[in-house]
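Take a look at this single chain, the form predicted alone, given in structure tokens.
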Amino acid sequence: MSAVPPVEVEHHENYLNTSYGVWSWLLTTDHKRIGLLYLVSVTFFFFVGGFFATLIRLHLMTPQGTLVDAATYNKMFTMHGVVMVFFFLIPAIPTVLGNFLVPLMIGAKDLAFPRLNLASWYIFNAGGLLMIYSVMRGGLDTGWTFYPPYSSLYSNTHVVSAVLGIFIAGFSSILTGLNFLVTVHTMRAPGMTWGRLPLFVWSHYATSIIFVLGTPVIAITLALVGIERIFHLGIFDPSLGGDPVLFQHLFWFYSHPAVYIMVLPGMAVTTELITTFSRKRLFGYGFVAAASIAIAVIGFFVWGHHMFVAGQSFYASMVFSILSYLVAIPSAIKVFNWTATLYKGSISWATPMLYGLGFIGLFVMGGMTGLFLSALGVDVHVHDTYFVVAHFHYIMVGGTVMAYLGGLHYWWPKMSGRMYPEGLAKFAAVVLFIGFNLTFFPQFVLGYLGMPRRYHSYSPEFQVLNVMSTAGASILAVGYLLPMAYFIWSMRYGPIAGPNPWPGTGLEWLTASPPPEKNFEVTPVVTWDAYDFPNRHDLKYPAPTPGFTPAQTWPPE
């Protein structure tokens, strides 16, 4: 097998070097630095959204909810949802891990449009600051879905600034998706054919399609809410001749594919973790790649299952129900192929693998309960109850956040050049998994028993389950805080990671940790298939060591 020329990994300018000051970061066009800037931004918004979640759970410890009044409670769950969905869950993996890794994984020196990449970060923060302005001026109480006519007529909160913030942030998503699409099409290294692309790249390609096609719809829809609110035009408000159901069609046409914007990158991360830590080529590579594209395409045709009780025709509901079951097929393909990859693999229980397995368990739970909500009769019973809240969080938080943390732990040595304390990291992963299930599994029971969501008070018989959920949330918070603490610690005190500490077979492990400014001293020539572990007999599974070889030839001859 032919080999890439030796790649020097010892002498290069570390992009983490801050000797040039803050302006070198704020004006950078290096995709790796921009990924880290996004990491800071989305972490900030995660803790803003988490703050409101904490208040919600504390309020719901007692049936009458003595912490805040009803109006303030409406603002709390609205701001939690808006910040978490639009400013953390949607951008987190694509902007942080995708920005950092997509060029590395295809052997490119950067993204196709570096300045546009930096502009997308500024646009994202501009939208986020408008949202924070809405919070500081008194908040928002429409729910994260902004349903009219309440949002466009009756709410006396800061709807216009909130929808303007989301509108602006949407351009960040569009620019990021466009950048990924052009980069994957035009900047792959020699030999990096479509059939050799890592599935991380395939999933981000599919996600980018949704970004580019879907985001303009939600941006214009929310802009129309603001226009109707300011100028009293009859778009969605029935008292002005508008149609509120039209808003639901437009909103969910984007917002259900947005679920896959959140979960497809999580699936991508999980694929990388499962293959690396089972030391096996992925079972059914072609099917998994095709499943990513199928999820992106079919996801645009299932929006109506959010509207079973909104007055649409019975026949339309039947069609959307069938399509909702259909979109589960490519998701199931991924789960079965991960399971087949694990079968008879040489599995290592490293921290990233714990997160990967946690993703599979929580995603399957969320996906199976999604089939319940796709069934007309069941959905009518549990609609607008805590069953929906639990389902959504198992997919979005249990799935996406587990995968996001798994990806951070997996690629942190590549990003920082340092290792984190493995024992503490495993403990945090277990704590997070236990805390999550204790928080949200009782909500399935609450919803089935009839407790409605978004109510600031509830019947006393539901208190035990709500106290369990709040206790779980406190454990979950510990699981979230621990990684932030030891990641920061590791940047100064962690052992040197080396270029390929796990080790993996992707191009990102060919270069130094952290990579040089242009990623590769010599452009790699790809002569091996993705996840080609059977032909990597010398890739043993060592514990991460503090040193590494100054020069490597890849792949091994």
Second form
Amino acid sequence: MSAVPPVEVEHHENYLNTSYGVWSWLLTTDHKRIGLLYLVSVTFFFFVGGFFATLIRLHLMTPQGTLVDAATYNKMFTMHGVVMVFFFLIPAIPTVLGNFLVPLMIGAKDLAFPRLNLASWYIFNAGGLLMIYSVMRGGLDTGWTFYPPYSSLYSNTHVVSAVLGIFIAGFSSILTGLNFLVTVHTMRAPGMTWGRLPLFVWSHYATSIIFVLGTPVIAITLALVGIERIFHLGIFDPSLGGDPVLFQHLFWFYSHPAVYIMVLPGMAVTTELITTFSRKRLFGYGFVAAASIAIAVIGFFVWGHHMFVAGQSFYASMVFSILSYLVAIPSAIKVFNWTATLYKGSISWATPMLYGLGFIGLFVMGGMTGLFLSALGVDVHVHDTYFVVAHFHYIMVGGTVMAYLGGLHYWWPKMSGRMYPEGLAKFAAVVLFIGFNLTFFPQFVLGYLGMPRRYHSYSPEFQVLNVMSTAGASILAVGYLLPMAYFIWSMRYGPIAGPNPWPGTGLEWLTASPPPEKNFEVTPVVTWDAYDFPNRHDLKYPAPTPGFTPAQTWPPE
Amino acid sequence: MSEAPYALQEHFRDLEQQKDAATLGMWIFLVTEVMFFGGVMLSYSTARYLHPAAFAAASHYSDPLIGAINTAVLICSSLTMALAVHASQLGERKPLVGYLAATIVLGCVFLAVKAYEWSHKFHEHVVPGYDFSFPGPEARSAALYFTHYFAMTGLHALHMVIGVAVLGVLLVRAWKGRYTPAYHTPVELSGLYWHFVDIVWIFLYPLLYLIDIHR
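What about the form predicted together with its partner chain, after the form predicted alone?
Zooming out: every chain and molecule, the one shown earlier first.
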């Protein structure tokens, strides 16, 4: 081992050590630092939402409920949903990984509007604080969907401040999406053509389209609910001449595409993980890129499948059902192309790859059960049951959170300059996968057998499956706390990572880890396609260092 | 570029790239605004479809003549804004300052007329949720007209206020001679925004004032 040259350990100037102090972070316009600020914020909201999830699962240990009364239970699942959806799942990957990586991947010095980027972080936190204020004042109980007239007339909880919080946080989404779109259009390095963009960037481009087109609609919708509640007006209230189904149309016009805001960035991460750890070109680059855009576009025309039993016209339901089937096509294209990429690949089982493979499996489960729900007859049977709960948790938690954690592991060496402990990380990934399936698979069965969602008690025959689910949730919690602990540990004690520890093909791996403040010493000129492993002879596995052993030797000597 | 080096931010290659980014950013922002106003216009359409007679009756509380005058004021402000952009492209400082000032004045006239109309509605007791009485059996449905009236004109007025404030900043900077033929992007993009707000009003005027005029 003595022949191995020491890995670069000398102190290089990078975005983390270029300046110190609280204000150098709170007033930064560096997209990398803003990504880390978002990491702190969304992690906080993840644990707030997780706290409510814990209470829900503990409560459902027994048929009559162990922990809280019925009204409090309503608040628990509402605040779990609102915090997780609006303050973790929607922002998580785009604002943390997207912020950090999009400029690096296209060879830019920063996003197009750095000050706007910082402003969006403050706006997000302002909205989040209002949300926390609503929680502290006693919470809200409308369900995360805020259906009127319950939300505007009957609920005695803090609807207005919560709605205002989401309204404000929405502008952070809009500004982030706008920033990404402009950056991808105007800031690409020489030679970085649209056909050479990493698919991470393509997916974030598609996500940004939804941010920009969808978020203003939820903003005005929730504003109208707030106005209706404050002034006792009748926009959505049937007793005053309004139309409650109109709210559902407006709400789901955003909130269904919002599901693709959550899962498209997950697909973005997964594409990077699968190619890097198969050491192969992505199968069907153009199809995967176009599938991202197709999901974003078709996703805007399927919202009515949330309203099959809400009194919309039967013919509308049929059209929405067919359109919902259509959105499965680009999703399936992605899954097939990942699988084809794995085929005869040189697969290594690094931690990020475990998350990537976990994403594919769980996303397929979530997606296929989504087809059950877009079928009119089946949906009437399982509507508002735990089947729906299990379905969207497979997409949101099994898909998005898995990909988010996989991406954090994959780019952690780039963000922090250090490796996480590989053995422990693999263990945590497996724990997460087992815990997740034990939590949510029983809920498919529960829903199919007829257990309704949002009830604080249930028939005694459902208890076994509910206890299984709660046991799984406790395993899941361990799986979330472990990465949190060892990431913090690794920031100080982790082995030093070289610029390209995997090695990956993106531009982000050409610069130092952590990158310098302006990302690249010299603006790169791109002359190769994305994921061009066979022709990238410059990529070598780094020498092993104490605590970090590369997964295999590639390319072969 | 050598004329205004302070204008180039360091993460852009050159002023052209910076201008491309800023222009695209403004257009995307206007798209989000279309979606934002689109939500409340859909709500208006639904309510009017459900209660056509009440909407027609309630629209008589809004004077088409005053609305027409305000429309003319706003269209004139768009003209002066376009002239301001033209002056900034040529680097003519005094005309730029003059046209910007004229645009601000016309914007304020519009807002003043709007304020007069609103106060009129308060005097006539047609403010839902605050003080509302409407003759006839359609009172409940007419309230929906006024709800949308205040929501839509209020939202539009808010955009006008922001526009006037932005033009005020431009006016100060134009006075200092900050805008040159090489660098005048802020004037152009603020112009885009101003025209957009005008176009919104072009939709609001018939929707709120003219729905029963042909009878």
